[in-house]
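Only one chain is included here, represented as structure tokens and corresponding to the form predicted on its own.
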Amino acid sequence: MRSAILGASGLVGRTMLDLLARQSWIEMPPLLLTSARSAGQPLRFRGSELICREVAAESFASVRVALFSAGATASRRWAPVAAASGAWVVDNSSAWRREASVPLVVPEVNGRLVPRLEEGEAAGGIIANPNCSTIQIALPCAALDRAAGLREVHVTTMQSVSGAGQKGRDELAGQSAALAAGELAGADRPGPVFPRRIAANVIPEIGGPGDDGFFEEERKVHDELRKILARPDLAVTCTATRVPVWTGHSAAVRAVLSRPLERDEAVAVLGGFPGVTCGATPADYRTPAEVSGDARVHVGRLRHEPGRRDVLLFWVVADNLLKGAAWNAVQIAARLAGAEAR
């Protein structure tokens, strides 16, 4: 089966890269594309090397599936044209999540919506990759809500700067090197990534205001999490908030349930779902640091509301560069394939 990866020299582009070459129903070496900019750069593949190409309407005219993580802009411009090519898309991009006939998919959570090709099928489509921070919310939630109900569901994240890609990670290194060394003073010097300076702060602001008070992250998060649990009526709040941590997003999470659950018989929930895992004592919780590589969802910090057996608090970690993007789209891609992702 013949894949490709636009947006491949990116940071989420070169982890499933990384991915694909440990799958063994990738038999034949992805064709890699980007922009006019990055086409020429070698990336490693299996101790070979592979030369991005710039993508063009004929890229795809033997691709069966391709991982877009180019950016909104390229994924409206360029998955119409690959699927009608026969491809499948799996989109990282926000360009189709909120489209009723695109799925949007964690496989853990609703894989029965991505089709099984057979090899030589004609047609192609898109399937929706969820933002980084709504995957890793989306498997304690639906766990939870087939096991009590869910009722309502209250997050405040805390987003590493790998979530606005190699930019961001390069913004706080520099800002940070440049605070060390006493050259920043205050926390009036934005660079072009974040809207204030990242270094040494947290920043309760991720994409675009809204009129209602809510920024383009925590949108997704309420808009995304309903259509995954397929939940139109879920309550869903969210604040999104931007910190100085290198990879892997983080989320307090407060969860409102039909019924009462106790504290151990959540334990075995949680842990008992699909790549997910849960700490049984206060005490063993992960940290960003602590599940970089890792393509778990980590869930910790598990207790109830006080006078509440009904309202769940939990902290969930994870890598968002794997199950958050890069191993989310792996994944789907080879439910596609008839195969399991490893």
Ligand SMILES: NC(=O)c1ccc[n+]([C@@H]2O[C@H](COP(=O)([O-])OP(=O)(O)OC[C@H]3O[C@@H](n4cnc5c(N)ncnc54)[C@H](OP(=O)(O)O)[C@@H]3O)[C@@H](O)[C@H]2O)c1
Contents of the next structure:
Amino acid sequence: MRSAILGASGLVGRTMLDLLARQSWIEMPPLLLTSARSAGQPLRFRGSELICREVAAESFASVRVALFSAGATASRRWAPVAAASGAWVVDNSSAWRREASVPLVVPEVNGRLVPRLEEGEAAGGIIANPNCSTIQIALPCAALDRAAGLREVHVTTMQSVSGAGQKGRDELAGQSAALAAGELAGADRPGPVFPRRIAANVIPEIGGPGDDGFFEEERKVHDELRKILARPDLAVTCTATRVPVWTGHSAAVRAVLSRPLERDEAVAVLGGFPGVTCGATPADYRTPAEVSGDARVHVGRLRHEPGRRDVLLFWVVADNLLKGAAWNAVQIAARLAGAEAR
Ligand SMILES: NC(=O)c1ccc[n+]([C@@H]2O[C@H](COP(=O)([O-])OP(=O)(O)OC[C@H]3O[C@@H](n4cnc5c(N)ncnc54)[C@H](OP(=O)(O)O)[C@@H]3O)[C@@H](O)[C@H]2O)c1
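Form predicted on its own done; form predicted in complex with the ligand now:
Shown next: the complete complex, the earlier chain at its head.
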């Protein structure tokens, strides 16, 4: 099966390439597509060098599965072109997530929405990969919804700079060095990526503001969690913050259930859900630095709100480049191919 990565030179695209190299169902080297900026850049795949090419209308001619990770503008332009040429696009951007006809997939939760590609079938299509912080919240929320019915989800995220791509990492590195050298004072906007200084700081703002006071990232968590869980009635609120962490998003979640759930039962439900681990004791939690390179979602600090056996509080951590982006996309691609992602 011929595959392609659009945005191959980016943080997520390079992670996708590393993951594809491990998949036995990927027989041919993937086609690496970028903008003109990175065309000609070499990237390693299974010990040899592949060259990035500028994306063009004819790029998708023989491609069956195309992993897109090049931002919403490029996705809006190229996903219909790829799908019309017979490719199935797994799109990592926000471009298609809200379209009713486009499945928004976390394989462990709603993987049944992914069709299996048949030999000789010519049709293509688009499947959306959810927002990175939504994916890691969706897994424990799906587990709790099935076990005890979710009524409300309230979440505060602490999102790493790699969620803003390579330039987000570069901005934190540059500011950290300037701060250490005494060259940076105050918290005004010193770089193009984040709205305030991110080094040694926390910024309660991701994406653009809306009239209702929520920012774009918070709206994504609200809309996407409802769509993934097929729960349009679910009450969801989010406060999204950017923190000076290289990789790994964290979230503090308050989940209101339809019936009381004992702590031991909740630990078993969460830890038994595919792709999730759950710490049973108060200090058995993970931090972003500990989960870098780990494709699972880690739940910890599980406890009841005082006086409420139907309200659970917990901490969720995952590598945003893996389960939050590239791994989830490769899992979807594997389902399309009728294979197991590894
Ligand atoms: N980082 C995360 O944790 C994360 C998680 C979930 C989803 N996402 C989404 O994944 C996408 C990429 O994120 P990233 O973190 O990998 O960003 P990144 O490091 O900035 O990489 C962006 C990639 O997209 C390519 N690109 C940009 N504009 C293009 C265009 N017009 N035509 C073709 N290629 C273009 C770039 O190619 P050039 O090198 O040629 O510019 C580069 O390969 C974004 O939509 C982001 O929202 C990211």
